[in-house]
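Below you'll find only one chain, the form predicted alone, shown as structure tokens.
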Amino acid sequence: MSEEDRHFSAELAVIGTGLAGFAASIFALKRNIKTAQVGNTGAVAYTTGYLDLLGSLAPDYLASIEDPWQGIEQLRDSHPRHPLCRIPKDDIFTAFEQFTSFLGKCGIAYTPPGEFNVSGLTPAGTLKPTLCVPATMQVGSAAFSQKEPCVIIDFKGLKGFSSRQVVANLKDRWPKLSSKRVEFPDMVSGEIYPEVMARSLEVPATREKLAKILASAAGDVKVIGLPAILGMHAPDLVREELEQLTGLQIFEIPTMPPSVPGIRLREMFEQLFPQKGVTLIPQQKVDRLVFIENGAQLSLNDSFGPISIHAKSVILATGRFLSGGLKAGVDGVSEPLLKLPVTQPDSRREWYREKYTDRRGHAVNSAGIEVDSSFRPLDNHGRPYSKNLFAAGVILAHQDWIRGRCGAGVAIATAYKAVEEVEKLLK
């Protein structure tokens, strides 16, 4: 393939293959914006599948909040520079609605955004406040709310998920919860892995075998919880068939990352985006980004050689440290692609508190780039770096998405606003 065959043109280039990058491409598709997306390994596979808006508030993040919308109003007073405080409620709601609707049409159904958080179960047996959950997990949240009798199932040889641990940590709040360990069909010896189990359940014969095991393990209980293994590409159909075969209500609980719900999302995006017209170049790092008179030029390489992309606009959604959007070094935190200034503590000594587990979090986790009201990154002089450059996701400063349990909220809402600004620019 010649270098001439490796040039692409687009109205929008999205740099990043994490949740913010994929959300930006979804919103661009809805607006019929010709899009190219490229990025190094994103963190989608490491997510639980839950879509948090806001689950806890500073300064100490002690209590989970039930009403994330009221929580954002409180943030506007205490942390007005938080990315979520710069977006109207109606736009945040629309962003979640459009994002979950897209996922559902592509085969992974989600509960729609509501007025309150729901309780999502974790593999440690704790509860996580979240706005939207995969349909495969909805029964679990409802069963916990109603305190229905329930059996949590784990499997011999599966590491990182213990039904006894889940029950031990939830027993006080869910008295009729119990645990049972069973053997997964045709995997009776050695260590087994959630991804392998999920792919095996796409075979009807395996589902039939598992259904008999689950029906026996449930006894008189009508609700059972499983680690997230209900298929990779059609989880709702797998769950529906298992429920029909067993007569039970079944739900999933995320396992330790990388978890199957995150892998499902990543594979769905990578398979469907090209079919919908997105030029998708995953698992590749942009080496150079230069802004020119009529847009921007991106340069990168893959195993076939150099690639260039010309785009009229760019959304920087490169994430934080795990994805390479930010780098930490002896001289501080930096943004490696464009050398954008990073808001951060004055000294490395101020990055962390004395205790790693301090509930107030650590200052370095709020480091990031600054943007204007149109989500354009700012340069060292406080001016937009380029009228054609926008940013979205957790690369933005003034948010601690881990402590605030707002990673998906920041990603989805800011991607929505960035694409909205791109659309204005293109008109």
The other form holds:
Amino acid sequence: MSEEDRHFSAELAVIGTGLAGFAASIFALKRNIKTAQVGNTGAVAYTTGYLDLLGSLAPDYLASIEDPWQGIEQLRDSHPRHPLCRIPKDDIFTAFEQFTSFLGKCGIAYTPPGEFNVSGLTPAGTLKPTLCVPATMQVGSAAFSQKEPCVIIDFKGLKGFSSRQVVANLKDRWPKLSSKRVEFPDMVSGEIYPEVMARSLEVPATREKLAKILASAAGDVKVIGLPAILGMHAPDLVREELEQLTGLQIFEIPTMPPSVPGIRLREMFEQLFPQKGVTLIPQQKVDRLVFIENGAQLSLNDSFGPISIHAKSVILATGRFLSGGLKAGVDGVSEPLLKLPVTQPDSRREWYREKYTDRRGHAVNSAGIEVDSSFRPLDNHGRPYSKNLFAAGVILAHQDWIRGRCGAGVAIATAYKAVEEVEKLLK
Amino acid sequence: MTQKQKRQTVETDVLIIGGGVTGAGIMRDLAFRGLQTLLIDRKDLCAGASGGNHGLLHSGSRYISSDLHSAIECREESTILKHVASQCIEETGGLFVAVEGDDPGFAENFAALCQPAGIACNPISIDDAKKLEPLLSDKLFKAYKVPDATVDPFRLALLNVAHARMINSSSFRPHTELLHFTLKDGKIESATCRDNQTNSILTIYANQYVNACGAWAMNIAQLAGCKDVNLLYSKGTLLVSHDRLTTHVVNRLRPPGDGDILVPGGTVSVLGTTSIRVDDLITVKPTVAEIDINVREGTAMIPALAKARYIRAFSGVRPLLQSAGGSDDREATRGFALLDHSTQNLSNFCTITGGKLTTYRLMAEKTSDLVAGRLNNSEPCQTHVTPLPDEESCKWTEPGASPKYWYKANDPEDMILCECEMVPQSAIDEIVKDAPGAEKEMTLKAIALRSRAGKGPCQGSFCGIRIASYLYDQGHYHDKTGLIHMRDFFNERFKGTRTVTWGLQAAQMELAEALHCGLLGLDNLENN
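Next, report the structure of the form predicted together with the partner chain; the form predicted alone has already been given.
Below is the entire complex, every chain and molecule, led by the chain shown above.
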């Protein structure tokens, strides 16, 4: 095959294929902005499916908070530079609404944002405060709050998910919770994988076989929890059909990442975005980004040769160390694509506290790039790097998304804000 | 809730305090002589310097310029161990290399220095050295080959304990901390201990008491009122690379200094050490400055160390006898000291300290001679001639061995829990059932010490979750304590990773933290 240069042009280029990048493309679609999206990893596959807004409050991150909206108000006083504090509440709400309703229309239904956090169940039997949950997980949160009789079911050969563990850690607060192990249809020996189980449940015959097994495992109990394996492309239909076949209420609990709920999102975006007119180039890293008169030029290479994209605006949503948006070197943290200055601790000695699980978190996790009020990254002189460049997601400084349980919140809210600013620029 | 402390009494011939290789070696030596022992450790086997070193079986060449006596001991002992503990040893061979800037006089004279110690030290050409180790610096000007080797101290300690258990039911109790001795008529009558896991109190009555606590030996001796153990502490920090960079042990051909030994160990290499005098044993941990010094110095021998991926760092403390003095602690004697405390009016207590991994067997022999003699037992030592037998439950610490066992067994139901090091469920089963120090509710830390779990690039961030979930599954964990074990295990591994987290390891750390704290909430267990 001959190598041929491919050129695309767009009003907006989104760099990054994590939650922030996909959220930006969704908001851009909503505003009819012609968009191209590029990213080197499938970071979105590492999400559990839970969309948290704010689950714990800096600086001590003590107890989980129930009201994330009030939490943000408190954060505005204590940590005004936190990205969530730079966006009006109504905009954050709208961002979550638009994001979840888009996912719902694409076949992965979510609960809409509410006033309070709900408790998401984890495979360790702990609880994660989150704002929105996939519809497949909703029954679990509800059953927990109602303390309904429930059986957690796991599968022989599926490692890392033990129903006995979930029950052992929840039984003090959920006395009528019990555990059961079953065999997955046609996968009775050796190790089995959630992704393979999920894909096999897209086949009606497998669902019928599993339904019989589940009904028998549930006994008299009417609610059952499973590891997240209920189909890859139409989880809501799979769940609904299993509920009809069994007469039970069924919910999912996320497994260790990369887990099925994350892979669902990635595959759905990769399948649907091109149909909706987004030029999506996944699994590729942008080699070069230069700003020219009225826009930017992105250069990258895939196995068919070079690709260039001309865009009037760019949103940098490249994430942190895991996705390569930030680079941790012996001498400090850098931003590799544009060499943007990174706000960070003075020396590597200060990156980490002594104790890993210190509730106050680690200084290096709040390192990141600075933006102006329009979410334009700042250069070494504190001026916008380019009027055409915006940033979103956890690459932004002054937030610790891990301790704050606010990864999705920062991603979705800042993507919304950045796209709003892009629209202003394009007008 | 107040719990009434359970009290328990145990009797034994000999109580050995300190589960390093020396304590484990004494246990086996005394078992051969027909003496029953109880070995206790505040933490676990090899928790101190026995587990915090290069894993280098010294040929003796390293000490040739500073301590001829130690050099000869190393030569003799390493030869013995290669015969009797071959399963714990990899005969890698060693190189001594001088690079531009090193003292040519010292380099030229090295073989002549080794000669009186009887160490086989042969000069090789620079070309040959680079053929043996392609990553050596282009600035090499002198190289020698010596019979250095590597040793797995964990397996060594485990096998010594396992063999003693087999010979005469001698036993080992982890997490058992000595609180105080009861003295009576010039003797120790009993030792009162606390089980740090259950908080129960244990009183041990023994005929003889051995203090084999390494750097902690002074503290323990003081508990018996002995003022004749005076130690200085020299902290050494080492780091572990993701890949095995050399096949030989590579030593810098100069008087001992920072970052001048690179030791292969299974699939990784260990670079070290620094040497810093410390006043206490509580705050011993690697610092960023020590890491940077090791890497900078090591780079002079092996330039690839500058860009290598490091997965872990750790520190150990060399106990140095105070009389040693000198400006550089590495120049101080690396010999050992056996104190019988007769001048302290005690006739059934002794202390063994100093020395090094390579001479642990000799240290155990000398101590056992004293202890047996005091009990009028004249059975001779056997540890220099009788090979250390293998034991199934102790085989999991060997790097690269787990995958071999797993492929051989070819059991599809036996799932791999640690994917970096290929540790299967059956390894966990065997360790929980049979390994020295095994118990019903074993911590993840204790399991990791007895296997390769958590030693790979992910440093346990995934396998810690899988193993915990497996232990819940098997009924070993049954409440939130299992999550606390999991959290403690990650906190422990972090002590090793916090100073070497850059490059790819930073990505690994972000993923681990997102998983452990962001999703599972292990940073907030109290409130969950």
